[in-house]
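A lone chain, given as structure tokens: the form predicted on its own.
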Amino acid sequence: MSVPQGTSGSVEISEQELALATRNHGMPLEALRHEITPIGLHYLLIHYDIPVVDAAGWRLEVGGLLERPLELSLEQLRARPRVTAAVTMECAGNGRASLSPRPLSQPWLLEAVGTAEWTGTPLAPLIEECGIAAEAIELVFTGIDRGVEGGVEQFYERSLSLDDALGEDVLLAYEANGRPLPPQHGYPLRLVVPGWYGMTSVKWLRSITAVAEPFEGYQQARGYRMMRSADDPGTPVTRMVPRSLMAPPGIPDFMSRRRFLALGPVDLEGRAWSGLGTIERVDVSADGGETWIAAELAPQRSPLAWRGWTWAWEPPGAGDYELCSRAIDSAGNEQPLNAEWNLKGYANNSVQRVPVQVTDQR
């Protein structure tokens, strides 16, 4: 079989991916217990390098076809009207590693999510005060930190319609479950656009801008495309399609983080989360999704976040088990189980798979 151009017939990973995975890092699926993630667990990635940022001289510029542009210090946007609201975030390429042939980036496999408590400013009002040119039909939101990628000298910056950009959820965020964003995750501020993947929450925020044409900068137009083939232009990765994660139970073998389970009842647990619709379902399965059984739903928190749920499993014996869970959506969303292949990995939603080993020894 021919390996598409950007990935790899093989499971090994080349230095350059093991460079990124040294850099990133996912959230312990383990944390899944924990409804507001430790931002120290919360995934993360950074595309280039993280900005050491003087908080005193830094300014956010509100501009392009305004007619009141702003140029806003830290205090300034403290000022202003403030909310918090627990979101999850998810990285587009989450899963991307278990597809075959495996797309070369960052090589994730499931844990590449999280959910905190972001604290900002709602971004609709402020744009509004500054007053949106009748041409204006994207705002282009600018990072200060720079690299190169596909060949191109950019600053990380990404666009949304009008629409989307000035929904009521969006926020420009300044802390992070209560506390001043951490370095890597975009001090002094960032956006926080709920229900669509990480790369669209800009961080290390410098810049908005009003734009009357769509932005064709690369992480638009190049970057995030689900793209069959290395000339196929593609469509844009936008919102979080449904997934659910198992908090894995029992002990792991340290290499193969197989699980091992004493034979007795046993409280499975996980959460799901869609950027499409609310979580309505979530169902398990004990044999690798021959049959299922639909879990406990537990309150939710936020509607911007994920949902718990739990599943009571009694094994009827020892032996070998594959478990798994599947998120259906308000919208009728099911999380399949196996995605398409696309050229970046992107979205790939396939079901969780768990093995288990059950034994008799209590």
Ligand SMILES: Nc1nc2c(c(=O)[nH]1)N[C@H]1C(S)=C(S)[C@@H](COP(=O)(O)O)O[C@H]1N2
Second form
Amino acid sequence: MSVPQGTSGSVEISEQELALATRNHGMPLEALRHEITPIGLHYLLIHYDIPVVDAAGWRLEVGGLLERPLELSLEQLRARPRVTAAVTMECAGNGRASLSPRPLSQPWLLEAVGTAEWTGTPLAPLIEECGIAAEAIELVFTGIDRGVEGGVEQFYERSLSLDDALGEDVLLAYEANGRPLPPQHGYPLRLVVPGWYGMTSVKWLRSITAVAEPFEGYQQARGYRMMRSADDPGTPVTRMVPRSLMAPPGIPDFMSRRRFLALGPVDLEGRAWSGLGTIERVDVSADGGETWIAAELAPQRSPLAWRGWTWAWEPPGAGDYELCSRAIDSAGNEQPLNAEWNLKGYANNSVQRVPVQVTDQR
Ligand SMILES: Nc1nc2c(c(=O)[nH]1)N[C@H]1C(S)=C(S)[C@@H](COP(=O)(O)O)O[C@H]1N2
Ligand SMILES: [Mo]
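Alongside the form predicted on its own that was just displayed, please also present the structure of the form predicted in complex with the named molecule.
Then the entire complex follows, led off by the chain already shown.
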């Protein structure tokens, strides 16, 4: 079991990326064993600072091109119809740090995902009660958090078309896993948009505004676009493309995270999701993707959450293996061995590779 200690990999992280990485933690992949991610293990992505909000003085402003604008307290929101849903959320930048050249931003490997049980009130009936003016085409969701990005001072804010915003699954959530939202996940209220990459689910909501023009804020028009170069207008990042991840088996080496397994049958497990359909198949490989077989799928417990899979693997002998899995969804989207590079490093759903050393020493 010799692994060189203290050597760096090929990815050299800058101090700025390291500062982002320590603020925004991922979900350690062993937590894939939990169907619902304990909230402290759910990944975090915060562009600016986590605001401190006194819920007693906080109000949600619902206005713009609505016939009857509203201002709602947390208590009033909690008194509305209550829904709980397990929702898999993934950061659009998940996988970014493995792209070459590496786009400079939060340097995620594969851990920017989690599944929480979000409780809140459905957005659509609330907006419909306000009466949507005929000119309105989008809702803009604005957070309390403020910062500078791309040289622009801004609140974190993004929009959705009326169609997408009024989808039946879209929630204004005030609880995660049965407790009030923790500060880092958007206390007192956040948007949850199932199926879409996480940037859509605006935290620390202050307002929802109906507008007549496509929203051109930084996070819409400049951030979160699939671009080939700096002068490419690109296309918007929207729904999650399929991905499967494996809970790393055996035991890790402290520094390299390389896995060690004792020779014998082993139950491998993981979870797969897609914002473009449901998971229909997960294929697994022990030879780095040369040959594949179908994994066993667990029942789909929640339509908005990842689906578990298992693989009873019997390594043919001691030696080195590279374990892989890939998700295929009901719309026929298949996770690629290598996803295409893009300037900001979004939606890199290249197949995960888990090198393991199977040993016959006890
Ligand atoms: N107000 C606000 N909302 C936000 C963000 C933010 O920085 N500010 N980050 C977004 C991004 S990029 C992601 S991936 C998700 C992360 O949600 P989580 O930290 O609860 O996992 O929140 C989104 N909502
Ligand atoms: Mo994100």
